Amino acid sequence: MTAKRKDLLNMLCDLSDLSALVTGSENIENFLQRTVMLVSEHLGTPVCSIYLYDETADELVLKATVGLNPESVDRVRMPSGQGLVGTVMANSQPVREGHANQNPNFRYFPETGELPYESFLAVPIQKGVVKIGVLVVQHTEADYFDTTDVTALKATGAQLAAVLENARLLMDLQRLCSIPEKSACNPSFIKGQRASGGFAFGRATVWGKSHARLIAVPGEAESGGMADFRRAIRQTAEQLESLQQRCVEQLPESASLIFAAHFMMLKDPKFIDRMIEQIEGGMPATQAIREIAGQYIRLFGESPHPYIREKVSDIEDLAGRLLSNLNPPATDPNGNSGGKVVIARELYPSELLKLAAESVAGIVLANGGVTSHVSIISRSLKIPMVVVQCPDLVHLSEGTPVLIDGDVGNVYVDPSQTIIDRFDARNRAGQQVAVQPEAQPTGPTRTLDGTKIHLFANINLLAELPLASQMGAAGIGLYRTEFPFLIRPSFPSETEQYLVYRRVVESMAGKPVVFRTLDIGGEKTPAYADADIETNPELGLRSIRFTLAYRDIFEQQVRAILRAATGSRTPAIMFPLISSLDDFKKARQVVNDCIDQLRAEGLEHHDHPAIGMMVELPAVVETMPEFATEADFFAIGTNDFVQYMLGVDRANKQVANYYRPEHPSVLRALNRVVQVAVAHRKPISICGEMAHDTAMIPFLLGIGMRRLSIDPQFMPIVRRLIASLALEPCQAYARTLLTAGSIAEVQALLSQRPMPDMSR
């Protein structure tokens, strides 16, 4: 036996009886530096570290080292993914690297001292499927740990992974105890999933708690008469009004509906008399109103439909808002959210414009998923939001100051000073920035060799109009019209359609305008639609399978932008969703019968619009050249495209590493599709988060695409960097990466992408 095989052995043995190691230790940071100093000992290296993962966080800590710079314990942290010690834990596969720094992961903290050490190795440290941390070796001599080594770290991280998991349990309780009276998912600082951009501090008040005010506060004297419960109604009235003027100006696709239940609640004598009925027969005004504003909700919240449930929150706002007036509290007397941080389970489309009315500084959903159309809408109305796994975070006290940085997706509650006047400075920092008026765009995009490409704006709410035209938009690639349902109560007719689209129409002064169909179901299914449950919603009745299944809401809503695009020269219409040429053929169908229907009733309307189709299913890759013959135009929806051929929900966390757009199989589809729509001399586009991402783009052009749709805000910098490349690198680039064989192999070229021409 060879003395390094000797050695392996004997480490795995001393590490056998891993409960006298832990009796021995004076504490937990003593027992993983005895740890570290073992291994590093045994496997004759001079670095061995021990990271344990904070879940709350969701990032890697240095916790115990031996030859690293002791000071970096605690300080040095990364997120999971990022790094190599990251890329070891979100892929639960060890890393062996003869010369570490040469790796496109590598990443290295000032803060260790760790240049000098050439060879890394690095295994997960996992319970099952729970993961507990990284151990890591390092040495100075280049290619020093072969197959021997990894199999015996192996070992060691599987036998360290009970006492480990145990020892950062027993430290997030060492943290929580340490603090009291705060969340127990992490008292002081949260990490989160960022939904919404921006920076928001605010004092913190809890949605669907406030309306808490419905609960009687025991010894607390129950108040008012007939003469207060009618000024309490006016006040309310009056209040509401306003927030309904003010959510009409943010955003006419509400249609003054916003509140309308709230209105006829106020002015139906089964919900107001019985209140008055109790009053006058003795009862104080707050008692009658949680009583019969408790009937009602427990009426409507046994509802086997959700668009009754859903009015819960309806009854609930307007209890609520009666109560302050009755009896107005000392920090708000108006009962709004203004200038607050929201602290919410979940929340409707429909309750993010009532806090958008309200302005609400920021929300922070606490349920640890986000759906897509409530972040856009909050990136639309330009509202921080942050989503994090803290269930207990609406057990926050009322009033207890919270900070958000919604550009990272941090959360912090009851921050001290020193970290608000960082992000006070950052914010001022900022704001400088943008009131500088920076050169408007005069004339198309070019790349650096004078290739013109078109940048479109992705539109989701009207606000959004003004600044996709003040970038120098080329038009609108992608007008997502489910929005106007999502924010409204109510399926909105085609009269209140037709008002929406037209402005989208006049706004862009004659300039292209795609509208794609209505892309609901899934996650995005209105509470009123009263849509069966279904198992696996992304695999059902969503899209144009909706529209196709309910005609007359697909025939009000395509006669709604036929008419809207009356005078327009380059209108289009493109469907979602689009699995076969069958379905294409039926929906176009669709628009043809509109056009016929609207021609038979002497309505003006556009009869010859561009008809397209989105790109977002595997079946359409091998059947394009079918679709070129007769799709007017194509746009790849690149968030669906990747989450369909990977199988992968981006919005699971569990299994979010997958979602990899960067993936072989991804990056050829895209290819193949750009081809066949160039040689049949189709325009195609991009509308997903890809078409805004700087190191996706050379791809992009190098593979033909002219066309790419993204949010207004992204413009300047997709501008600046299309006009420093050159469309030849790109070319070879992109061929370079269509050759690659697996992910790695992609991130690998990625970090050598055709870099910017600095010399202009």
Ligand code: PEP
Given for the second form:
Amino acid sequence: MTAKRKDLLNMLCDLSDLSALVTGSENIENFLQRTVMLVSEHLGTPVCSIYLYDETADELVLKATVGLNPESVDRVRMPSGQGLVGTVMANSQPVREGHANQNPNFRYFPETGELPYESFLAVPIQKGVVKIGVLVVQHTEADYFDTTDVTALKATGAQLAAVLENARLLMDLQRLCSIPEKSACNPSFIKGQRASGGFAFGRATVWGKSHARLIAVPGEAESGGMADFRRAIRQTAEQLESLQQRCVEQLPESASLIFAAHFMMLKDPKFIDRMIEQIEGGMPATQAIREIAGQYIRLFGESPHPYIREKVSDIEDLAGRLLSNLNPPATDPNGNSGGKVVIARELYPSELLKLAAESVAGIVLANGGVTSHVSIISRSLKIPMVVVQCPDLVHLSEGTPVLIDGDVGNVYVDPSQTIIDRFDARNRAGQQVAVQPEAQPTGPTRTLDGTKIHLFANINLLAELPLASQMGAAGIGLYRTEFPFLIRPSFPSETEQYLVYRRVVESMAGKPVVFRTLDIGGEKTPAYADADIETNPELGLRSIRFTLAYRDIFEQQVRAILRAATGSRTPAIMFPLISSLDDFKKARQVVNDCIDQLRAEGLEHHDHPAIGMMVELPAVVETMPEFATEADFFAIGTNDFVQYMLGVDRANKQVANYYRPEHPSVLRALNRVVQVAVAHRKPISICGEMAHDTAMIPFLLGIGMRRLSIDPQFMPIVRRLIASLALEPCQAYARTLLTAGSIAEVQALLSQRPMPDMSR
Ligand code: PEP
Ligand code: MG
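Given the form predicted alone, corresponding form predicted in complex with the ligand:
Now the full complex is given, and it begins with the chain already shown.
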């Protein structure tokens, strides 16, 4: 046995008495330091370090070291998956390198003085599936570590896991307790997910917090009499009216209701008159507002119904406005979010609209709840938005400068002037591009060899219609009708829907419009629907299942569509999430019943719309021939198709790696679906995100897809790509892709295919 092996045994023996090591340490930092010293001594390595995983930031943080610069402790942070240490953590596998800096994953942190160390060995510290950190040893000699060292270090890591897990939790606790409430999370850079593109720079305001704080915390001195109170009410009503007006201009489908709760409360005797009573009884106006609003907030907040709890933010907002108008704060005279970056734990679509009306600069959602309809609405409204996994961000001090880069999902807190200048320059460049609009496309889109490809637009809100026309869309291939439902405080009536749909039809001036019926449920459930909590909402009462269950809501919508389509040559109704021919027939029967009703009522309507369905479920693939004899047309929704085909939640970051549109099963299933539709001469389009993916378009054309429905902003690039492609090579390429049996093979083929020059 060599001296080194003997030391390995001693190391394991010493570490087996962890309780002695823990009790003999003054504090957690000291325990970690003693551990790295012990390991480095027994392994004879000049460097040993422990990195602990900070879940909130999804980063590894250097917590103890011998050999590296001690000042780098707590300062060296690396995202999970990056650098050698991050790779160990992400893959839960040891890494042993004889020449560390030759590994492509090697990352150099100058502050650690790491460069002279050649050999590198790191093992994950993990308890079950819980990732705790990484234990690293380094040596100046090349090829210093052998497989026995790996085994010994793994055993060490396993032994340390339980204690380190507690240490990590305690350190988190200490951190939270020692930081004042307002600035518990103040990192300067947060990596998040992009939800809506663009960049925004402004002062931070925490959604609901500033008003909530105004209500909860009594001011220095309560103040204001009856005259002040009445003036504050008048001012608040005026401000709300102008916000309402702006909202209607930007989002006609939100109708006049977005601030309805505010207006109603301003007129509610129980609310305002009770404040007046208190003021008449000698209470200062500010205190009366705080007390009465506080009672309502408590009452509503305790409700089991989400639509009632949603009202809490309306009351906070209203009371906050009244208080701001009584005592305008120096920094924020209107108490609104105009020009600011709003930090919110989560947002309802109706709240997003209020922020849009106030011209918010950008939004950071500081919690894991990625509610994608909020992201889609912010995209439609062109409000930059980033979603971060950092709940502490809501403790950020009001007014802190924040810059968000919605294009890549970065958030900079209190950014340096250099960062601000860089983004300003990018913004100016972007504006220059925007003022030189793409030449109005003339004629249909054709491939290099002349095949016509129909490019349709996906639309969520009326505000997107002008862009669709400007980009030369051949029509609307997917109108997601749920958005008017999601952004309103209650279900819109048939007439309200009719007015919205009529605008869509008129704006497309005779071009086809595909109305997809309500796709709510799952993560797109409006608060007012007061739906039961479902364990698996994506597999629950969603979409066509919801509308078939609530036939009155379904009928109102279908009637509104048929009435709006009067005089139109090409209206089409499409059902989402169809899983069986039976459901398709039931849904079609609802349309036919509505046509009969409207005829009997003598109301003008369209009486022979095309009736089609989305292909979003694997169940459809096998029964496509039967569907093809019944449905008038198909649209493949790859966003859901990939989710259900591969059993991966499309909004769950943890399994994002499994969400693979290029999976061979997805490609082969798409091919089969398209072949059947083509054989039956039924129009088929694709309207999920895959339709604008330039890497996938050659494959889609190759399998026979001739209709793409995409967000209008992608039209110029997609059009240029199509014009550069000839059909025959695309067909050959698709055939090759369809032979690939693994994701890796498909990816290799996708990366080998040289992309045509689209810069022309
Ligand atoms: C899809 O699933 O691809 C689709 C277009 O529908 P949505 O994204 O609205 O679910
Ligand atoms: Mg879908």
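Rigid core: the largest C-alpha set superposing within 1.5 Å between the two forms. Residue numbers count along the first chain shown, from 1. Small disclaimer: the values here were computed from a predicted structure and weren't measured.
Undergrad: Rigid core superposed, CA of H454 - does it shift 2 Å or more between the two forms?
TA: No, shifts by less than 2 Å.
Undergrad: Core aligned, does the CA of R96 move at least 2 Å between the two forms?
TA: True for R96: a C-alpha shift of 2 Å or more.
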